[in-house]
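This document starts with one chain, in the form predicted on its own, laid out as structure tokens.
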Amino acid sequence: MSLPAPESSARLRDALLAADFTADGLLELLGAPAYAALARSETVPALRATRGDSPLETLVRLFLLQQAVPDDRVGAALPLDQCLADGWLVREDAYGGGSAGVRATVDVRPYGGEEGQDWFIVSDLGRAVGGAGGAGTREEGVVLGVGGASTTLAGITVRAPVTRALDLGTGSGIQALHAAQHAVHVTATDLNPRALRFTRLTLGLSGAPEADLREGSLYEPVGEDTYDLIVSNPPFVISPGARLTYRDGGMGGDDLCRTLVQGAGERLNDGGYAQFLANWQHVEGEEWQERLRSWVPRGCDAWIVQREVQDITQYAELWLRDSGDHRTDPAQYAARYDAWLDEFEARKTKGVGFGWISLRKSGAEDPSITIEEWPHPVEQPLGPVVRAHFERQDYLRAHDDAALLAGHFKLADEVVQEQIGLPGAEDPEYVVLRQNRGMRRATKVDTVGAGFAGVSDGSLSAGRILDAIAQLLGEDPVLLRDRTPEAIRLLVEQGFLEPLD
């Protein structure tokens, strides 16, 4: 199906905003339960909530529920003739129906920007990700809308002002849309030319500047160009073959993600960030952390967070459901399932990890590479947390133990102390510091660590605080100064303490 002409985007945007066809407007109209159900691609509650004839109800039925709507109702909400002429809408009889009315040709979904902007993500009809059955399509060139993966990447991305940003594998354009708010120039690439056209529609309908759109795979479209920010939610699924462009990378195992990460180093400007979502194999006889460590390009610091691990049967079933294969002939489904397991067996894969990979071009001879498993809840957006993580690595790399003890620190905001022990006991068995923001980490500390954190307000150096603690506890201050810097480093690295110098 041909796509709408982007030239009418500004007029259509005005009509959508006038009808309050926004994220906030939808929430008010539908109510929280129906709004949440719609995000899961469940439409019945929204159908029940849009039985009236207001412009907003008309637009929900038209663009989100893919219903045919009578001309007069659409004409009250949109410039009908122009939307028909430009291809946003089509008459019902063009689909073989006999009743009067029009239908949308694309999914137009309100999306709230990080600063409250009213944006719109344009994708193929019914392809807003999130339903229990996954995308449910076996169409090769389909372009999906916003899903959990794309919003996760948007949330973890560092939002510093930059000159040049690259959205690699742009899809419907959500990462390019975010980048356009803080980058002077945005380049968006995709192997699927249809995705580039959708990105242009998303940017135009959201009132964002146009991007430099380039067709091709991985870094091929950008040649030797370099960037201050690279983001990618790539087709990272580890699958037998490349059936679906939006998810299957077409390279063996996790080679696509490895190639993407390794290639980022030479395309980042000094101080630049590259941030990816990825899958990686857990292979028999190999530590997954070492596998990922080998991906990190020279001259880059890295922070890699594994959020989830699935065994190979769970993984195969997830993506077979995603493409709707579980609804096909049972013999065909079994054959496809077998093919996935054959692929994993050949590669000695016992599980598949999913997570975030963040790189920063530091140029350090001794790069900081942090690889951890963190399946616990976090608080988005994490972009500021990612940036602060790398800044702390710079600080720790530049300060030996003597410099650390001369430094001044402040306990991070929203950190609380918990004392764990038996009821009635005179002293706790141990003390836990817990973050209520960001990564929401928790770490055990001893009496010295708890006391140090509790009085760290920036007024005294670390060494002077330890001297006071030594006097209070009756310990040798020299020995305490010798053994405590390691604990201070850990609290700084994990974000419990903030250096002030």
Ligand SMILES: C[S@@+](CC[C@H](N)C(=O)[O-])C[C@H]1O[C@@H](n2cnc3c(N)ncnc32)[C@H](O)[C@@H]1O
Contents of the next structure:
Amino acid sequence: MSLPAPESSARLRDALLAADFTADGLLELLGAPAYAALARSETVPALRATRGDSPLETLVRLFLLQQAVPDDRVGAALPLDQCLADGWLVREDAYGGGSAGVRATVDVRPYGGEEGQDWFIVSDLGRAVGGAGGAGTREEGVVLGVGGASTTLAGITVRAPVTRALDLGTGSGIQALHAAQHAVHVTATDLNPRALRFTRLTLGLSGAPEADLREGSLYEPVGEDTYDLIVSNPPFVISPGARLTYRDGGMGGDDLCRTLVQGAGERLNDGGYAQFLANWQHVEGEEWQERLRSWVPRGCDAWIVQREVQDITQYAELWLRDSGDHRTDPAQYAARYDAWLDEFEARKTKGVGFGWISLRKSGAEDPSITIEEWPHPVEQPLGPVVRAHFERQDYLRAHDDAALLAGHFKLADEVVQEQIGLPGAEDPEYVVLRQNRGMRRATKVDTVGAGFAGVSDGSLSAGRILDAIAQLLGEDPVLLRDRTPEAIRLLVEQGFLEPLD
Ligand SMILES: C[S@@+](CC[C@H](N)C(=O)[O-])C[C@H]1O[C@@H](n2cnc3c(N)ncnc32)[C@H](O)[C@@H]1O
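Having seen the form predicted on its own, can you show the form predicted together with the ligand?
Next comes the full complex, this chain leading.
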């Protein structure tokens, strides 16, 4: 089916907004359970909630539920003839001749921007919910809407004002749409030419400036160009062969993710960020951290967070379900499953990690590379946390222990202390500092660490605080000054303490 004319986006946007076809409007119309069900691709609750004939119900039925709607109802919500001419709608032939109304040609889903903007994501019909949530498709070249992975990447992206941003593998354009809010020029690429056409519709319908759209694989369409921000939610699935462009990269194992990460260094401007979602193999006889360390390009600091690890059977099942293979002939399903395990066996892979890779071009000779496992809940958006992480690395790199002790620190907002021990015991077994924001980290501290954090309000230098603690505990202040910087470094690195100078 041909796609709508992009020039018509502004006209449709006005009509959609006039009918309150927005994220808030939808939530109010459908109610939270039906709204949430729709995000899981379950349409029955939303169908039940749109049995009336208001313009908003008409738009939900057309653009989210793929229903044919009679002309008079559509005419009350949209300029019908114009939408037919522009290609947003097509006529539905009735059984036995005549017209049974009209249908939408694409899925148009309201999406609320981080500052309350009313945006729309345009994707293939019935494919608005993508990724591990279950796209349920085996059609190559299909363009999905927004999945959990898309919003995760959008949330962790550093949103500083920049000149040039690149969204590699743009799909229906969600990352490009976000980038358009803080980048002067946005380039969006995709191997699938249909994706670029969907991105143009998403940007136009959301009232965002046009992006520079380029077709091609990985960095090939951008040549020697460099960027202040590179983002990619790539086709990271490790599979026995490329079948689905939106998820299977078509390179062996985790080679596509490695190539993306390694190639970012030379395409980043100084101080620029590259942020990726990725999968990586856990290979027999190799530390997964070392595998990832070898991907980090020269001149870049890196923060890599492993959010989840699946064994190879869970992984194969997840993606077989995603493509709907579990609903095919059992023998075919078994053959596909077998092929997946063959592939993993050949690559000595015992599990697959999923996570976030953030690079920052620091040009440092001794780059800071943090690779960690953090499977616990976090508070999105984490973009400001990612930026602060790299800024703290700069601080730590520039301050030796003496400089650290001369520094002033402030306890980060919403850090609390928990005392852990047996009920009724006089003293706690240990003390934990816990962040209630951002990464929501927790870390064990000793009496000195807890005391230090407690009085860190920026007024005294770290050294002076340690001297006071030494006096209170009857310890030698010189020894305390000698042994504590390591612990302070860790608290700074993990964001419990913020340097003030
Ligand atoms: C998982 S989707 C991500 C879509 C969107 N950026 C998001 O965040 O939801 C991956 C996208 O990468 C595209 N793609 C697949 N192989 C590619 C390649 N070799 N080079 C560039 N893009 C590719 C797919 O067509 C698809 O649009």
